[in-house]
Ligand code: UDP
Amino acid sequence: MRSLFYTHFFFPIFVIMKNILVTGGAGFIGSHTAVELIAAGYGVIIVDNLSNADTTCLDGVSKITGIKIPFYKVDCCDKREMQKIFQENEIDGAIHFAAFKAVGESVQKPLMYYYNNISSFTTLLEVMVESGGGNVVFSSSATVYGQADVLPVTEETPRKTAISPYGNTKQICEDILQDAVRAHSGLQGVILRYFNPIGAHPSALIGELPRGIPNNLVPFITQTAAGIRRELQIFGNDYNTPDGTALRDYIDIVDLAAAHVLALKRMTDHKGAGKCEIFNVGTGVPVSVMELVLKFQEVNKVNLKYKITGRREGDVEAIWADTSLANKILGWKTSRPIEETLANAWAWEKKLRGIIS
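Structure of this chain only, please, in the form predicted alone.
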């Protein structure tokens, strides 16, 4: 039995340790999930090639948890290096975040996205099968639904032809996982379809830290508020929505991270080869881009300079989730209000930039 002690939150946990490989674990979602896994009593091993991250959040995870997590700077497409990781560690399961994730960039660089996102996942699965199997959580996306005919979307909503290569890689990887668990004894899977993760850890020790110009809305907002960006761009105000800007389902990153722990528990409690379940992970509440911008200003008492530009290729008009299946089967639901989420995002940005207010 092992006791985990949180240096910031002070609660002990006594469990039999299971080791989870977190690919892309130095990134936004991966680092927050690592914190939740450790809090739940799991051992965590992180692999990341640092192509879109650095070790800032890894250091933050260590400060939050008091645990120095084993880290491998490895590209998940490199099968030989991935095999070494499995040989050196007893790995019970994996959560796969490692992927390029910018919709607009994927339209401009489709081959890069197809190679990286698909090869990294198939390589992980191949190595897991060679090592005897295990539980796999796949980081999917609401982009698989495209522009749905009926909202909110459920897990039974038909997937539409993807309107971006990024979305298509998520659809392809979902299919790969479902085929793999049917074919290989001992392999189980859960697919989590994310909506729009935002925010930061309440400690302000980890958060979203994109390289270069952000592709996601909230880091662009916080960087504009911090004076790093001259102005915020809002892509389109002529959609068929109440204020003309796109509607999204913004979910707090800590709430999202918690879903991965429950997905692993689900597979542990319901063992069975060939099983692969799918769950939407969102709030079920549509919020427009402009609403989010105005709410950020209100909550954090800052003014943002912004301008409306043309629609961005690959974006859908509106999408939000029906999360009743995850609520019922996983026992998961969101708990953090958007005001708290936006305050945490700004606290992280200020700490990162040394802004005192």
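Now show me the form predicted together with this ligand, since the one above was the form predicted alone.
No partner chains or extra molecules come along with it, only the chain itself.
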């Protein structure tokens, strides 16, 4: 049921709350986005098969927002279950995060990646089309640019042939959404190309919770600082960059989450279906791996054990975003300095591990 709110006792004005289905909402980006959606007045329904998450962040979202969010432990590839969710709830739009995301694993298990990432998205779109359409935000990645010839990358920068099945699934899903929006008049889409999301909610109640050994830099750093990993490896210092280590665009997770809310608003404002816009979501500032490591140590007053090793296969040398389109069209901008983001990442890890300092 749609929720109705009285905003005035005597002259009731009904505000219809829009309900957004967040697939993969128990994960890092999904949980932060759920918080921002609720803060913006949306109703949130989460579906997640918990294959790469547990309920820790769902509990955290409830604590932050004071709301118990409807949660379905469902695989988005399961069409019957997805149909049931749409029958049981009035859903106005969806944000699709549910996907496998480990680049290396995708090389080992390409079929699993192609099946899961593509089938979950096509199933969601099919069910949405069957129930009349809606607005969809697809979580894509800067990985679609590969090593761009010109930096920073704009949304017009040509995509390069993906070097991993994971990257390929992002490109394919972008194309699927574009085609679906073209064919189905009730459907609108926004593709957000994330750069490197890092950090945690300032409450330290939700954050990144990778299973096993982290692939990404910041969770590896925080786990090393927490004593869970012995030593951080810096993959390569022979790149053609100022200090030889790779350059990335690290975007604060709460800022990134806020972009999803604006993407939904953008589609509501279109008042006409058929559009599928693409936006880069980054800071526009390149930061090297070494700079990030040094900043983390300085901000959090911890010493990290690290060593330089060889380059990691499949890594690009440098990438950062031109964010002018998102700034102008979505009215989105970053709000947190990287120092604060790194402090939040460490605060979350400490809370998780019971480290008092």
